[in-house]
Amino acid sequence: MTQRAQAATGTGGLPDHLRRPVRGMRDWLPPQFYALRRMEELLSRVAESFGYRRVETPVVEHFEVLARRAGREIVGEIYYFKDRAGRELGLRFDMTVPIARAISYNLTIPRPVRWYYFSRVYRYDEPQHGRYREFHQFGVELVGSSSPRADAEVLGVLAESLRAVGVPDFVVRINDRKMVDKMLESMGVREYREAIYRALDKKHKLPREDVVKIMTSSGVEPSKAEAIYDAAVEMPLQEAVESIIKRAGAELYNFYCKLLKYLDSASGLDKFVFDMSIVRGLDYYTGMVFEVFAGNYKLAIGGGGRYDSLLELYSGISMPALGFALGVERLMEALGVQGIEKPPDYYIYIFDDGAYSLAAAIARRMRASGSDVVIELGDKTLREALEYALRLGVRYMVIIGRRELERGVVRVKDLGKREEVERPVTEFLGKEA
């Protein structure tokens, strides 16, 4: 029988290949997926308190949407498909794009818009260390405002979101992409644009012979690119704004300048430089760009910036915009955090069906004062259920055998101190007793 006739009437074992998860993507255990919500937890926190409320959108969008300015590496990487009635849909690769895209038909929402998000997305990318093809983000978005107080307080909640899940040594790289493109006229290579954005987005990544390589086989003179990677510095903030930026012009200084106060103020300055690296990948990008960094942890943990004319592409309205997502499994690889064990509460264990009415009781009322309770379902003997009960960590064991029913009384054991205590049922029920 072929393969796929054993998955039509369901006969014979899956094969290896087939009983994995799909390539680039995983399976989240229990102590996985604990660890994945307690970063859920952490990070809603910090965006709540910054008066940010939380949206979700469809996995799936039109591939027109996906499409408008994500820029050639990324619609590449688009999971693309048709519907049954041939529409053109794929998943979405990143939550700015679908956000956008709702906005533009929410025209009446108060405006400026703040809205966070903790999603999946899906990019069909080479699986490689710290790179999935189904892996969460979570961010914000900021939509309505122009003004330098937007970019500090995004900027804020970003540094506030790492030390809140404990990222001990982090740094945000700055760049600005006007000021990118004004180098690239008085060059005169503005032509080479994508070609140099791409190379430049590699810097942190490749030798320096390979970044040049980019720009140079898309037709950049070798003596331009070689400029072009040493024009790419990195110095504190403050002193860019002095310096590069200041020769910019009077518009970006000005901007920067208030960014600078308002930054200090908001977060403090200790945590940002400014690196003319940075470009970012995707092609909806207009202004400030960022890049976050943790520690010894060699990939970008998160990035973001400023996307003043995407919205305008789905809704016709002009609306200025800046965000940042952070890759969650990335954070979590950077932070070391493999798993955390949430085994239930109490396990209760029962001789025969006759307890059974009253180990429910006690296991309705637990759980109504919160706590998780297991009611063993008849499978074990005593000894099998506590080496059981151990191996999923367990506190408390509940055992309810005839004696203890004539008597009126339970038996806890507490698993961690290896000691046992008789309470009554009545301790257990409180009102139903």
Contents of the next structure:
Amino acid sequence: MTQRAQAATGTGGLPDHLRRPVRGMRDWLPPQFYALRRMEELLSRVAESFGYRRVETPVVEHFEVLARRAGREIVGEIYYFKDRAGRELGLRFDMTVPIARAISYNLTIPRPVRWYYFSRVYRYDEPQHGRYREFHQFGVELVGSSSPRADAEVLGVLAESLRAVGVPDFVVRINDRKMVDKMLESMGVREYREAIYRALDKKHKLPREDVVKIMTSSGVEPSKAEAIYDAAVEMPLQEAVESIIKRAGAELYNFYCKLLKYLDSASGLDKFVFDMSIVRGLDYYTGMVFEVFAGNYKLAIGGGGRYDSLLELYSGISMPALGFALGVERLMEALGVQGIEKPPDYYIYIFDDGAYSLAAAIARRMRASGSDVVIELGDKTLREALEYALRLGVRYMVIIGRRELERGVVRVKDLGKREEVERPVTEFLGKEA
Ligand code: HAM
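Swap state to the form predicted in complex with histidyl-adenosine monophosphate from the form predicted on its own:
Every chain and every other molecule in the complex is listed next, the one we just looked at coming first.
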């Protein structure tokens, strides 16, 4: 039976659900994988151009390290298990935590540390469009500086990364947890912080009454809950600095005045807005937080912020830090990225087993000069091999026949143009001939 006929019948074997990846995960077949790799190349280039260096850590972490500052929502999403020795382990849900752990025992690394990653992370989330249980994050972490220049730099890398992969219409929504906390304090509702954060986070997703209800049902007075809701408006960053941030005190105001100045020089202000509803789910954030949206794509394609106390929690040494991560699958969906076909360049067909050594010599030579070359395994007739090569998208078929060989030539078929020419064998062998 031919391969196509088998594919059409395909009965027997594993049941369908076992042929598919585990729920929330996906297989990266070559075209999708090459598209992913292209993203990796473009994004890595941006991070490197800002002086960031690539880092990788184990997928498996101590559960205790993961759980420390994740926050209730994310802790519930950690893949948790015990190994045979009874160690409590988990799969990393992001790269910020493993990087903080790695720096905590590598204290001689010169600071600030500029690292970036393109790595797989795991969350036991409810799978749906844009929500997976295994996905990739590209991100940077800048550890060891509290300067507003660090914030401007990270936001600059973020903007450059999005431009590099071709997201023209992105917006970065910025908020500051310190500022929100100051506001809650001045309203006398600091003790309801957790519920208020949860409510603010839902501002773009739920109607007003429901958001207000999240606050009131945990004890916030209705008038205050409404005031918080109404204060959480979006506005240009400069306007926020001169109003809402200024009211939160001189320290924050000075920080943001400088940040604005640096950000304006580093990448311009037009892609950044202030949005008090951005509070983020992760518990480790301490100051500036932000989320990134692209065009009409509903979900955040990225997020980040300052986590000035996470490293101290792990290393005992104060190290202010910040970073961002982009969700690569979401980014690709927002961009409508298609798979990239990457067929081999040449397919060598020989009629006679005696010509195999010549085929191998030709292939060696071509591969050394950068071409991707396949040699027929001997299972197919020329017609079958041609059909197969066309399906793969191969550009050239090199046919080595006995009669041609006697004349010292091979046939080269351009499968795109459907033309065929004869070429001297020596042309393919160069010095080896
Ligand atoms: P995060 O917002 O949890 O932040 O994740 C970053 C991005 O990963 C999200 O904006 C989203 O695009 C993507 N993402 C999250 N969950 C899923 C999912 N289930 N399926 C597909 N994509 C998803 C962090 O992880 C922080 N570590 C970012 C950061 C770096 N903060 C400071 N440094």
